[in-house]
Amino acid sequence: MQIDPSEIAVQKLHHLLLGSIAPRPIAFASTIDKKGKPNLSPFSFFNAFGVNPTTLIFSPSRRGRDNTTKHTYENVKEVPEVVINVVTREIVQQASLASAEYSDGVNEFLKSGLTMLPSVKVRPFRVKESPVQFECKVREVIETGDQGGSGNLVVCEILMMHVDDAILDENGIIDPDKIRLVGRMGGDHYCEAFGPAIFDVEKPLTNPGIGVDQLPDHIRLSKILTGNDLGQLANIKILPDDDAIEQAKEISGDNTEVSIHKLAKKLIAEGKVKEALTLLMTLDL
(Lines of atoms letter the chains of each structure in order from A and count residues from 1; the text may use other names and numbers.)
(Lines give C-alpha, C1' and ligand atoms only; values in the text may rest on other atoms or scores of the structure.)
Protein backbone atom coordinates (compact mmCIF):
# COMPACT_ATOMS: atom_id res chain seq x y z
CA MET A 1 0.00 0.00 0.00
CA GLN A 2 1.20 3.47 -0.89
CA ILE A 3 -0.65 6.48 0.47
CA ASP A 4 -0.56 10.11 -0.58
CA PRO A 5 -1.96 12.00 2.46
CA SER A 6 -3.56 14.55 0.18
CA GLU A 7 -5.62 11.87 -1.54
CA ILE A 8 -7.39 10.19 1.40
CA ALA A 9 -9.98 11.37 3.90
CA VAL A 10 -8.69 13.13 7.00
CA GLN A 11 -10.39 10.62 9.29
CA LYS A 12 -8.77 7.66 7.49
CA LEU A 13 -5.36 9.33 7.65
CA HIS A 14 -5.93 10.07 11.34
CA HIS A 15 -6.56 6.37 12.07
CA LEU A 16 -3.45 5.33 10.13
CA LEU A 17 -1.25 7.80 12.00
CA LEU A 18 -2.60 6.84 15.43
CA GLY A 19 -2.19 3.15 14.67
CA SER A 20 1.40 3.43 13.46
CA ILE A 21 2.87 6.22 15.61
CA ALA A 22 2.46 4.48 18.94
CA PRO A 23 2.61 4.06 21.84
CA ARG A 24 2.24 7.73 22.67
CA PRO A 25 2.55 9.30 26.14
CA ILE A 26 -0.52 11.11 27.40
CA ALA A 27 -0.66 14.73 28.54
CA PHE A 28 -3.53 14.98 31.01
CA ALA A 29 -3.86 18.73 30.67
CA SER A 30 -5.51 20.91 33.31
CA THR A 31 -6.34 24.45 32.22
CA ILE A 32 -8.51 27.31 33.38
CA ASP A 33 -10.44 30.03 31.52
CA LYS A 34 -10.43 33.75 32.24
CA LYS A 35 -13.49 33.33 34.50
CA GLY A 36 -11.68 30.74 36.61
CA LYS A 37 -13.57 27.67 35.34
CA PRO A 38 -11.32 24.57 35.31
CA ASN A 39 -10.99 22.09 32.45
CA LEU A 40 -9.27 18.71 32.30
CA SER A 41 -8.62 16.63 29.18
CA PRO A 42 -6.08 14.04 27.91
CA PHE A 43 -4.05 14.48 24.71
CA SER A 44 -1.79 11.85 23.16
CA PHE A 45 -0.18 14.18 20.64
CA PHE A 46 2.41 14.94 23.31
CA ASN A 47 6.07 14.62 24.23
CA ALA A 48 9.10 16.31 25.78
CA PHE A 49 11.44 18.18 23.45
CA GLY A 50 14.17 19.68 25.62
CA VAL A 51 15.42 20.17 29.16
CA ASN A 52 17.27 23.50 28.95
CA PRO A 53 14.88 25.20 28.74
CA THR A 54 12.36 22.53 29.62
CA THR A 55 10.01 22.07 26.67
CA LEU A 56 6.83 20.02 26.68
CA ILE A 57 4.51 20.17 23.68
CA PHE A 58 1.00 18.82 23.31
CA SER A 59 -1.63 19.44 20.66
CA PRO A 60 -5.36 19.95 21.21
CA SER A 61 -6.02 19.62 17.48
CA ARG A 62 -8.99 21.03 15.61
CA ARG A 63 -11.79 18.48 15.36
CA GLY A 64 -11.72 16.68 12.03
CA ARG A 65 -15.47 16.31 11.65
CA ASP A 66 -16.50 19.95 12.06
CA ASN A 67 -13.28 22.01 12.40
CA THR A 68 -14.16 23.26 15.89
CA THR A 69 -11.56 23.88 18.60
CA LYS A 70 -11.33 22.34 22.04
CA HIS A 71 -11.80 24.05 25.40
CA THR A 72 -8.17 23.33 26.33
CA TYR A 73 -6.94 25.25 23.28
CA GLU A 74 -9.29 28.15 24.00
CA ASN A 75 -8.25 28.24 27.66
CA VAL A 76 -4.49 28.41 27.04
CA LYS A 77 -5.11 31.29 24.65
CA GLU A 78 -6.92 33.14 27.45
CA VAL A 79 -4.77 32.00 30.39
CA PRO A 80 -1.36 30.78 29.13
CA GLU A 81 -0.80 28.24 31.90
CA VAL A 82 -1.33 24.49 32.13
CA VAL A 83 -0.65 21.56 34.42
CA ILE A 84 0.36 18.39 32.59
CA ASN A 85 -0.36 15.32 34.70
CA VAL A 86 0.91 11.85 33.76
CA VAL A 87 -1.63 9.06 33.24
CA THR A 88 -1.12 5.76 35.07
CA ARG A 89 -2.88 2.40 34.91
CA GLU A 90 -4.77 3.36 38.05
CA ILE A 91 -6.47 6.43 36.53
CA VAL A 92 -6.60 5.63 32.81
CA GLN A 93 -10.35 4.99 32.80
CA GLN A 94 -10.99 8.29 34.56
CA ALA A 95 -8.66 10.10 32.16
CA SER A 96 -10.57 8.62 29.22
CA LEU A 97 -13.84 9.76 30.77
CA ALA A 98 -12.47 13.31 30.98
CA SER A 99 -11.97 13.28 27.21
CA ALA A 100 -15.74 13.35 26.64
CA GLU A 101 -16.97 16.50 24.94
CA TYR A 102 -18.78 18.09 27.85
CA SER A 103 -20.34 21.51 27.48
CA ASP A 104 -18.31 24.65 28.09
CA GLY A 105 -17.93 25.28 31.81
CA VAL A 106 -18.42 21.63 32.89
CA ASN A 107 -15.75 20.60 35.39
CA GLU A 108 -14.13 17.36 34.18
CA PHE A 109 -12.50 16.88 37.58
CA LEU A 110 -15.99 16.32 38.98
CA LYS A 111 -17.16 14.24 36.02
CA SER A 112 -14.13 11.92 36.23
CA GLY A 113 -14.06 11.74 40.02
CA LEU A 114 -10.51 13.06 40.23
CA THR A 115 -9.28 15.46 42.91
CA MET A 116 -8.39 19.10 42.23
CA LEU A 117 -5.16 20.07 43.97
CA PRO A 118 -4.03 23.73 44.07
CA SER A 119 -0.84 24.45 42.15
CA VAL A 120 2.11 26.42 43.48
CA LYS A 121 3.04 28.65 40.53
CA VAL A 122 0.12 28.50 38.09
CA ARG A 123 -3.65 28.92 38.29
CA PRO A 124 -4.84 25.57 36.82
CA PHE A 125 -5.29 22.72 39.30
CA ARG A 126 -3.22 19.56 39.54
CA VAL A 127 -4.63 16.03 39.51
CA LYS A 128 -3.93 14.68 42.98
CA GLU A 129 -4.08 11.05 41.82
CA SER A 130 -1.34 11.55 39.20
CA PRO A 131 2.14 10.74 40.59
CA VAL A 132 3.93 13.34 38.43
CA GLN A 133 2.54 16.80 37.71
CA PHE A 134 4.19 19.56 35.67
CA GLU A 135 3.12 23.13 36.37
CA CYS A 136 3.85 25.00 33.15
CA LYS A 137 3.67 28.38 31.53
CA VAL A 138 2.68 28.40 27.87
CA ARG A 139 5.47 29.98 25.86
CA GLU A 140 3.56 29.96 22.58
CA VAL A 141 0.82 28.25 20.63
CA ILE A 142 1.71 27.27 17.08
CA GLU A 143 -1.30 26.79 14.82
CA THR A 144 -0.31 24.41 12.02
CA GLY A 145 -3.41 25.09 9.93
CA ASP A 146 -7.03 26.23 9.95
CA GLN A 147 -8.73 23.08 8.66
CA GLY A 148 -10.23 20.12 10.54
CA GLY A 149 -7.46 17.91 11.92
CA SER A 150 -4.89 20.71 12.06
CA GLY A 151 -2.65 20.74 15.11
CA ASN A 152 -2.31 23.49 17.70
CA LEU A 153 1.09 22.99 19.30
CA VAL A 154 1.04 24.23 22.88
CA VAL A 155 4.69 24.84 23.75
CA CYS A 156 5.15 24.68 27.53
CA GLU A 157 7.96 25.41 29.98
CA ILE A 158 7.99 23.68 33.36
CA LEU A 159 7.87 26.06 36.33
CA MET A 160 7.37 23.41 39.02
CA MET A 161 7.47 19.62 38.98
CA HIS A 162 5.77 17.43 41.60
CA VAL A 163 6.92 13.81 41.98
CA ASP A 164 5.43 11.28 44.39
CA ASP A 165 8.29 9.78 46.42
CA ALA A 166 6.54 6.38 46.25
CA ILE A 167 7.45 5.96 42.55
CA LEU A 168 11.21 6.42 43.09
CA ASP A 169 13.81 3.67 43.42
CA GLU A 170 16.66 3.63 45.93
CA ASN A 171 18.69 5.97 43.68
CA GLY A 172 15.95 8.56 43.37
CA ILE A 173 15.12 7.54 39.79
CA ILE A 174 11.56 6.92 38.64
CA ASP A 175 10.88 3.18 38.63
CA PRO A 176 8.65 2.12 35.71
CA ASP A 177 7.12 -0.65 37.81
CA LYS A 178 6.12 1.89 40.47
CA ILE A 179 4.86 4.72 38.28
CA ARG A 180 2.89 2.29 36.04
CA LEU A 181 2.44 4.59 33.06
CA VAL A 182 0.19 3.76 30.13
CA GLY A 183 0.54 4.70 26.48
CA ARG A 184 -2.02 5.45 23.80
CA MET A 185 -2.36 3.27 20.74
CA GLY A 186 -4.86 3.51 17.87
CA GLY A 187 -8.61 3.20 18.31
CA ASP A 188 -9.60 2.18 21.84
CA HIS A 189 -6.24 0.54 22.48
CA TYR A 190 -3.78 1.41 25.26
CA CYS A 191 -0.61 -0.31 26.46
CA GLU A 192 1.14 -0.72 29.80
CA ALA A 193 4.67 0.64 30.17
CA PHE A 194 5.71 -1.55 33.09
CA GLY A 195 6.12 -5.18 34.12
CA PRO A 196 6.95 -7.65 31.32
CA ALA A 197 6.45 -4.89 28.74
CA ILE A 198 9.76 -3.32 29.87
CA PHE A 199 13.04 -4.50 28.31
CA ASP A 200 16.52 -3.02 28.07
CA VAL A 201 18.49 -2.03 24.98
CA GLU A 202 22.11 -0.99 25.56
CA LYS A 203 22.74 2.42 24.04
CA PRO A 204 25.87 2.80 21.85
CA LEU A 205 26.68 6.26 23.18
CA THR A 206 30.39 7.14 23.52
CA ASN A 207 31.86 4.00 21.91
CA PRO A 208 30.01 2.90 18.76
CA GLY A 209 29.58 -0.81 18.12
CA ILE A 210 31.41 -2.54 15.28
CA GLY A 211 28.28 -2.56 13.09
CA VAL A 212 26.55 -5.38 11.25
CA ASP A 213 28.78 -4.84 8.20
CA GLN A 214 31.80 -6.01 10.21
CA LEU A 215 30.27 -9.38 11.06
CA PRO A 216 31.32 -12.43 9.01
CA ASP A 217 28.92 -13.38 6.22
CA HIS A 218 27.69 -16.57 7.89
CA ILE A 219 26.56 -14.48 10.87
CA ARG A 220 25.17 -11.56 8.90
CA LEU A 221 23.25 -13.86 6.54
CA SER A 222 22.19 -16.37 9.19
CA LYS A 223 18.74 -17.94 8.82
CA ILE A 224 18.62 -18.56 12.57
CA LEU A 225 19.72 -15.23 14.02
CA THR A 226 17.21 -12.38 13.81
CA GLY A 227 17.83 -8.72 13.07
CA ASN A 228 17.63 -8.01 16.80
CA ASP A 229 20.26 -10.69 17.43
CA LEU A 230 22.54 -9.10 14.85
CA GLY A 231 21.93 -5.68 16.38
CA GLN A 232 23.18 -6.91 19.75
CA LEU A 233 26.20 -8.70 18.27
CA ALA A 234 27.10 -5.60 16.25
CA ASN A 235 26.89 -3.39 19.34
CA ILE A 236 30.05 -5.03 20.70
CA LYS A 237 32.93 -2.56 20.60
CA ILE A 238 35.66 -4.87 19.24
CA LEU A 239 35.71 -8.33 17.71
CA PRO A 240 36.91 -11.19 19.97
CA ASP A 241 40.66 -11.84 19.78
CA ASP A 242 42.16 -15.05 18.40
CA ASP A 243 42.96 -16.50 21.83
CA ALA A 244 39.36 -16.19 22.97
CA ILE A 245 38.12 -17.75 19.74
CA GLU A 246 40.59 -20.66 20.07
CA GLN A 247 39.42 -21.36 23.61
CA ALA A 248 35.79 -21.32 22.48
CA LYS A 249 36.70 -23.65 19.60
CA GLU A 250 38.12 -26.21 22.01
CA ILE A 251 34.88 -26.17 23.99
CA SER A 252 32.48 -26.20 21.02
CA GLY A 253 34.30 -29.02 19.22
CA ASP A 254 33.07 -29.97 15.79
CA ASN A 255 29.48 -28.77 16.07
CA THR A 256 27.77 -27.81 12.83
CA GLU A 257 27.09 -24.24 11.76
CA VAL A 258 23.40 -24.69 12.50
CA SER A 259 23.97 -26.01 16.01
CA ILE A 260 26.45 -23.23 16.80
CA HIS A 261 24.07 -20.57 15.53
CA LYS A 262 21.27 -22.04 17.67
CA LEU A 263 23.50 -22.09 20.73
CA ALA A 264 24.64 -18.52 20.03
CA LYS A 265 21.01 -17.42 19.79
CA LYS A 266 20.37 -18.99 23.19
CA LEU A 267 23.37 -17.17 24.67
CA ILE A 268 22.14 -13.85 23.26
CA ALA A 269 18.75 -14.43 24.87
CA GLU A 270 20.56 -14.97 28.19
CA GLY A 271 22.43 -11.68 27.78
CA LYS A 272 25.76 -13.36 27.00
CA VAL A 273 26.33 -11.48 23.77
CA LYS A 274 30.13 -11.43 23.84
CA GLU A 275 30.24 -15.18 24.46
CA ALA A 276 27.79 -15.69 21.60
CA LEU A 277 29.92 -13.71 19.14
CA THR A 278 33.06 -15.52 20.24
CA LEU A 279 31.36 -18.87 19.69
CA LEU A 280 30.13 -17.81 16.24
CA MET A 281 33.63 -16.69 15.28
CA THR A 282 34.92 -20.23 15.82
CA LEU A 283 33.35 -21.10 12.46
CA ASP A 284 35.86 -18.78 10.79
CA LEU A 285 38.93 -20.63 12.08
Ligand SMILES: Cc1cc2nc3c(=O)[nH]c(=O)nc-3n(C[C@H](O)[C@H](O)[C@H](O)COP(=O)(O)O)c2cc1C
The other form holds:
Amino acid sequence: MQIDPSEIAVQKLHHLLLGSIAPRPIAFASTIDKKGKPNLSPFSFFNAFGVNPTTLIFSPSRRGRDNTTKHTYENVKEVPEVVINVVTREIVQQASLASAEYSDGVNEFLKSGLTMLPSVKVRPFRVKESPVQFECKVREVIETGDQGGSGNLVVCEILMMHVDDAILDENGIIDPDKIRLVGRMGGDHYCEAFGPAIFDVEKPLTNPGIGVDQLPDHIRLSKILTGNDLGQLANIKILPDDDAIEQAKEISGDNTEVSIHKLAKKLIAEGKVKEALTLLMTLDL
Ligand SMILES: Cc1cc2nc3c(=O)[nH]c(=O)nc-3n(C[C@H](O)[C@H](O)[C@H](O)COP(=O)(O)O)c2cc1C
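With the form predicted on its own done, generate the form predicted in complex with the named molecule in the same format.
Now the full complex is given, and it begins with the chain already shown.
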Protein backbone atom coordinates (compact mmCIF):
# COMPACT_ATOMS: atom_id res chain seq x y z
CA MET A 1 0.00 0.00 0.00
CA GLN A 2 1.13 3.53 -0.70
CA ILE A 3 0.12 6.35 1.61
CA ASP A 4 0.08 10.07 0.92
CA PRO A 5 0.16 11.60 4.45
CA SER A 6 -1.97 14.52 3.33
CA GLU A 7 -4.81 12.12 2.48
CA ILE A 8 -5.23 10.19 5.73
CA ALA A 9 -6.48 11.16 9.19
CA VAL A 10 -3.88 12.46 11.65
CA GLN A 11 -4.71 9.68 14.11
CA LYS A 12 -4.14 6.96 11.49
CA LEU A 13 -0.85 8.57 10.52
CA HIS A 14 0.13 8.69 14.18
CA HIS A 15 -0.43 4.91 14.52
CA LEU A 16 1.58 4.19 11.37
CA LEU A 17 4.52 6.31 12.56
CA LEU A 18 4.49 4.90 16.10
CA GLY A 19 4.39 1.33 14.81
CA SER A 20 7.13 1.73 12.23
CA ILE A 21 9.52 4.16 13.94
CA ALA A 22 10.22 1.88 16.86
CA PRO A 23 11.51 1.03 19.34
CA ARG A 24 11.93 4.56 20.64
CA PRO A 25 13.90 5.59 23.73
CA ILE A 26 11.85 7.31 26.42
CA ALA A 27 12.68 10.70 27.96
CA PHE A 28 11.13 10.89 31.39
CA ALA A 29 11.03 14.69 31.51
CA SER A 30 10.92 16.57 34.78
CA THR A 31 10.05 20.29 34.54
CA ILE A 32 8.64 23.05 36.76
CA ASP A 33 6.26 25.90 36.07
CA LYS A 34 6.99 29.53 36.95
CA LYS A 35 5.54 29.01 40.44
CA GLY A 36 8.00 26.12 40.95
CA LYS A 37 5.38 23.33 40.77
CA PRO A 38 6.97 20.07 39.54
CA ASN A 39 5.78 18.03 36.55
CA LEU A 40 6.95 14.62 35.32
CA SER A 41 5.91 13.01 32.01
CA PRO A 42 7.33 10.46 29.54
CA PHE A 43 8.02 11.31 25.88
CA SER A 44 9.21 8.84 23.26
CA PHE A 45 9.59 11.36 20.46
CA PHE A 46 13.10 11.61 21.80
CA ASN A 47 16.72 11.11 20.92
CA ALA A 48 20.27 12.49 21.11
CA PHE A 49 21.44 14.46 18.07
CA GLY A 50 24.96 15.54 18.89
CA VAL A 51 27.60 15.42 21.59
CA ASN A 52 29.43 18.69 21.04
CA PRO A 53 27.43 20.54 22.18
CA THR A 54 25.30 17.77 23.66
CA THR A 55 21.90 17.98 22.00
CA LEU A 56 18.87 16.05 23.22
CA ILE A 57 15.48 16.68 21.65
CA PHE A 58 12.06 15.50 22.77
CA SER A 59 8.62 16.58 21.65
CA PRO A 60 5.59 17.24 23.85
CA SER A 61 3.28 17.51 20.86
CA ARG A 62 -0.04 19.26 20.38
CA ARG A 63 -2.84 16.81 21.11
CA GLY A 64 -4.36 15.40 17.92
CA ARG A 65 -7.87 15.31 19.33
CA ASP A 66 -8.29 18.94 20.46
CA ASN A 67 -5.05 20.76 19.56
CA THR A 68 -4.28 21.57 23.21
CA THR A 69 -0.70 21.79 24.46
CA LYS A 70 0.91 19.75 27.24
CA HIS A 71 2.10 21.02 30.62
CA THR A 72 5.68 20.02 29.83
CA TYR A 73 5.68 22.26 26.75
CA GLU A 74 4.17 25.16 28.71
CA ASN A 75 6.66 24.64 31.56
CA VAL A 76 9.79 24.73 29.38
CA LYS A 77 8.49 27.94 27.78
CA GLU A 78 8.18 29.44 31.29
CA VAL A 79 11.29 27.88 32.86
CA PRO A 80 13.71 26.66 30.17
CA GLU A 81 15.17 23.81 32.19
CA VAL A 82 14.47 20.06 32.24
CA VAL A 83 15.85 16.88 33.72
CA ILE A 84 15.62 13.95 31.31
CA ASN A 85 15.63 10.64 33.16
CA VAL A 86 15.97 7.29 31.38
CA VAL A 87 13.22 4.69 31.76
CA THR A 88 14.16 1.17 32.85
CA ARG A 89 12.20 -2.08 33.19
CA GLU A 90 11.95 -1.39 36.93
CA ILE A 91 10.09 1.95 36.58
CA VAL A 92 8.21 1.57 33.30
CA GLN A 93 4.80 1.08 34.94
CA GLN A 94 5.30 4.17 37.07
CA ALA A 95 6.43 6.14 34.00
CA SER A 96 3.26 5.07 32.21
CA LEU A 97 1.19 6.16 35.19
CA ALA A 98 2.87 9.57 35.08
CA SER A 99 1.65 9.97 31.47
CA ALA A 100 -1.97 10.19 32.63
CA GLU A 101 -3.53 13.59 32.02
CA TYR A 102 -3.46 14.96 35.53
CA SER A 103 -4.69 18.53 35.96
CA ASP A 104 -2.40 21.54 35.89
CA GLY A 105 -0.24 21.72 39.01
CA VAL A 106 -0.60 18.02 39.95
CA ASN A 107 2.81 16.59 40.85
CA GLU A 108 3.29 13.34 38.92
CA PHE A 109 6.21 12.40 41.19
CA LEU A 110 3.62 11.91 43.91
CA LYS A 111 1.09 10.25 41.59
CA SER A 112 3.66 7.75 40.28
CA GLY A 113 5.31 7.15 43.64
CA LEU A 114 8.77 8.12 42.38
CA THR A 115 11.27 10.04 44.47
CA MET A 116 12.17 13.71 43.85
CA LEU A 117 15.90 14.32 44.06
CA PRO A 118 17.23 17.91 43.93
CA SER A 119 19.36 18.73 40.88
CA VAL A 120 22.78 20.36 40.93
CA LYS A 121 22.51 22.94 38.13
CA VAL A 122 18.79 23.27 37.32
CA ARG A 123 15.59 23.72 39.31
CA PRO A 124 13.51 20.71 38.13
CA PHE A 125 13.97 17.56 40.19
CA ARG A 126 15.65 14.31 39.18
CA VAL A 127 13.96 10.89 39.41
CA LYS A 128 15.96 9.02 42.04
CA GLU A 129 14.98 5.58 40.70
CA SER A 130 16.34 6.33 37.19
CA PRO A 131 20.00 5.26 36.75
CA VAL A 132 20.90 8.07 34.29
CA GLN A 133 19.65 11.62 34.71
CA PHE A 134 20.52 14.54 32.42
CA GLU A 135 20.18 18.02 33.86
CA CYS A 136 19.59 20.26 30.84
CA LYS A 137 19.01 23.83 29.84
CA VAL A 138 16.50 24.33 27.03
CA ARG A 139 18.24 26.12 24.16
CA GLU A 140 15.13 26.58 22.02
CA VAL A 141 11.69 25.19 21.32
CA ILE A 142 10.84 24.63 17.68
CA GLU A 143 7.11 24.49 16.92
CA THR A 144 6.70 22.43 13.73
CA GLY A 145 3.09 23.61 13.21
CA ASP A 146 0.01 24.95 14.97
CA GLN A 147 -2.45 22.14 14.23
CA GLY A 148 -3.34 19.07 16.32
CA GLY A 149 -0.53 16.50 16.19
CA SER A 150 2.22 18.98 15.37
CA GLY A 151 5.51 18.67 17.22
CA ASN A 152 7.17 20.99 19.71
CA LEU A 153 10.86 20.14 19.59
CA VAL A 154 12.46 20.93 22.92
CA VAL A 155 16.16 21.29 22.09
CA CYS A 156 18.22 20.64 25.23
CA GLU A 157 21.88 20.91 26.19
CA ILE A 158 23.17 18.80 29.07
CA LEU A 159 24.66 20.77 31.96
CA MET A 160 25.21 17.81 34.29
CA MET A 161 24.90 14.05 33.97
CA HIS A 162 24.33 11.59 36.79
CA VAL A 163 25.22 7.96 36.03
CA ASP A 164 24.73 5.21 38.61
CA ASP A 165 28.03 3.28 38.91
CA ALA A 166 26.05 0.04 39.23
CA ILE A 167 25.12 0.09 35.51
CA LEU A 168 28.75 0.13 34.30
CA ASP A 169 30.82 -2.88 33.23
CA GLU A 170 34.47 -3.39 34.22
CA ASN A 171 35.59 -1.03 31.40
CA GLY A 172 33.33 1.79 32.54
CA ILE A 173 30.91 1.27 29.61
CA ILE A 174 27.16 1.11 30.19
CA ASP A 175 26.11 -2.55 30.26
CA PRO A 176 22.66 -3.12 28.68
CA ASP A 177 21.95 -5.95 31.13
CA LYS A 178 22.62 -3.64 34.05
CA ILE A 179 20.83 -0.49 32.85
CA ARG A 180 17.81 -2.56 31.64
CA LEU A 181 16.31 0.14 29.38
CA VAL A 182 12.93 -0.26 27.75
CA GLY A 183 11.71 1.16 24.44
CA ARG A 184 8.30 2.31 23.28
CA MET A 185 6.66 0.73 20.28
CA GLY A 186 3.23 1.16 18.67
CA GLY A 187 -0.01 0.75 20.63
CA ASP A 188 0.54 -0.50 24.19
CA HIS A 189 3.75 -2.29 23.21
CA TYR A 190 7.12 -1.79 24.86
CA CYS A 191 10.30 -3.78 24.42
CA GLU A 192 13.25 -4.70 26.60
CA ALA A 193 16.68 -3.53 25.39
CA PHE A 194 18.60 -6.19 27.28
CA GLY A 195 18.89 -9.96 27.75
CA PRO A 196 18.18 -12.08 24.68
CA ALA A 197 17.06 -8.97 22.75
CA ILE A 198 20.70 -7.85 22.45
CA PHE A 199 22.90 -9.00 19.57
CA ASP A 200 26.10 -7.60 18.09
CA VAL A 201 26.84 -6.44 14.53
CA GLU A 202 30.50 -5.85 13.74
CA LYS A 203 31.07 -2.24 12.65
CA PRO A 204 32.48 -1.83 9.11
CA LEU A 205 34.66 1.00 10.51
CA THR A 206 37.08 2.90 8.29
CA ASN A 207 38.29 -0.02 6.22
CA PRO A 208 35.22 -0.88 4.13
CA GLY A 209 34.22 -4.45 3.28
CA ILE A 210 34.32 -5.67 -0.33
CA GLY A 211 30.54 -5.23 -0.77
CA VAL A 212 27.90 -7.66 -1.97
CA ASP A 213 28.54 -6.69 -5.61
CA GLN A 214 32.04 -8.22 -5.38
CA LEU A 215 30.79 -11.67 -4.30
CA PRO A 216 30.64 -14.38 -6.97
CA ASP A 217 27.17 -14.80 -8.53
CA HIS A 218 26.40 -18.20 -6.95
CA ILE A 219 26.91 -16.60 -3.50
CA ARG A 220 25.01 -13.40 -4.28
CA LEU A 221 22.07 -15.27 -5.79
CA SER A 222 22.12 -18.17 -3.31
CA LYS A 223 18.75 -19.65 -2.33
CA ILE A 224 20.27 -20.72 1.01
CA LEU A 225 22.26 -17.69 2.18
CA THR A 226 20.16 -14.80 3.48
CA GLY A 227 20.71 -11.05 3.18
CA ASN A 228 22.22 -11.09 6.67
CA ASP A 229 24.65 -13.84 5.60
CA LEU A 230 25.65 -11.81 2.52
CA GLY A 231 26.06 -8.69 4.66
CA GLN A 232 28.61 -10.52 6.82
CA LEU A 233 30.45 -12.17 3.92
CA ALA A 234 30.72 -8.82 2.12
CA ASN A 235 32.12 -7.13 5.25
CA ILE A 236 35.38 -9.03 4.63
CA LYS A 237 38.16 -6.65 3.59
CA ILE A 238 39.75 -8.81 0.83
CA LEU A 239 38.65 -11.94 -1.00
CA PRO A 240 40.49 -15.12 0.15
CA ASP A 241 43.60 -15.92 -1.92
CA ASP A 242 43.95 -18.95 -4.22
CA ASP A 243 46.11 -20.92 -1.75
CA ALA A 244 43.48 -20.64 0.99
CA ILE A 245 40.77 -21.68 -1.45
CA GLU A 246 42.84 -24.69 -2.62
CA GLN A 247 43.25 -25.78 1.00
CA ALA A 248 39.54 -25.43 1.67
CA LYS A 249 38.88 -27.64 -1.35
CA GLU A 250 40.09 -30.54 0.79
CA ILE A 251 37.10 -29.96 3.11
CA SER A 252 34.54 -29.22 0.43
CA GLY A 253 35.62 -32.17 -1.75
CA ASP A 254 32.96 -33.12 -4.25
CA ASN A 255 30.05 -31.80 -2.20
CA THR A 256 27.22 -30.18 -4.10
CA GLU A 257 26.68 -26.41 -4.23
CA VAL A 258 23.65 -26.81 -1.94
CA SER A 259 25.56 -28.67 0.77
CA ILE A 260 28.49 -26.24 0.61
CA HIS A 261 26.14 -23.27 0.92
CA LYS A 262 24.47 -24.96 3.92
CA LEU A 263 27.83 -25.60 5.57
CA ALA A 264 28.90 -22.00 4.88
CA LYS A 265 25.69 -20.74 6.46
CA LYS A 266 26.47 -22.79 9.59
CA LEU A 267 30.02 -21.39 9.71
CA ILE A 268 28.65 -17.81 9.44
CA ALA A 269 26.27 -18.51 12.33
CA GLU A 270 29.30 -19.63 14.37
CA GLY A 271 31.11 -16.38 13.54
CA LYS A 272 33.57 -18.08 11.12
CA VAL A 273 32.82 -15.73 8.24
CA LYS A 274 36.22 -15.86 6.52
CA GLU A 275 36.21 -19.68 6.59
CA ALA A 276 32.69 -19.62 5.12
CA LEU A 277 33.70 -17.38 2.23
CA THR A 278 36.81 -19.45 1.51
CA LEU A 279 34.71 -22.61 1.46
CA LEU A 280 32.12 -21.03 -0.82
CA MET A 281 34.83 -19.92 -3.23
CA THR A 282 36.00 -23.52 -3.74
CA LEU A 283 32.97 -23.73 -6.03
CA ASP A 284 34.64 -21.18 -8.32
CA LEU A 285 37.79 -23.27 -8.81
C1 LIG B 1 6.01 5.89 27.03
C2 LIG B 1 5.24 7.11 26.63
C3 LIG B 1 5.73 7.93 25.64
C4 LIG B 1 5.05 9.10 25.27
N5 LIG B 1 5.58 9.89 24.32
C6 LIG B 1 4.99 11.06 24.00
C7 LIG B 1 5.58 11.95 23.07
O8 LIG B 1 6.67 11.69 22.53
N9 LIG B 1 4.96 13.12 22.80
C10 LIG B 1 3.79 13.46 23.42
O11 LIG B 1 3.28 14.53 23.15
N12 LIG B 1 3.20 12.64 24.32
C13 LIG B 1 3.78 11.46 24.63
N14 LIG B 1 3.22 10.65 25.57
C15 LIG B 1 2.00 11.10 26.28
C16 LIG B 1 2.34 12.10 27.38
O17 LIG B 1 3.18 11.51 28.36
C18 LIG B 1 1.06 12.57 28.03
O19 LIG B 1 0.32 13.32 27.10
C20 LIG B 1 1.24 13.36 29.32
O21 LIG B 1 -0.02 13.51 29.93
C22 LIG B 1 1.81 14.75 29.09
O23 LIG B 1 1.89 15.32 30.37
P24 LIG B 1 1.99 16.88 30.64
O25 LIG B 1 0.72 17.52 30.11
O26 LIG B 1 2.08 16.94 32.13
O27 LIG B 1 3.21 17.40 29.95
C28 LIG B 1 3.83 9.44 25.92
C29 LIG B 1 3.32 8.58 26.89
C30 LIG B 1 3.99 7.43 27.24
C31 LIG B 1 3.44 6.52 28.29
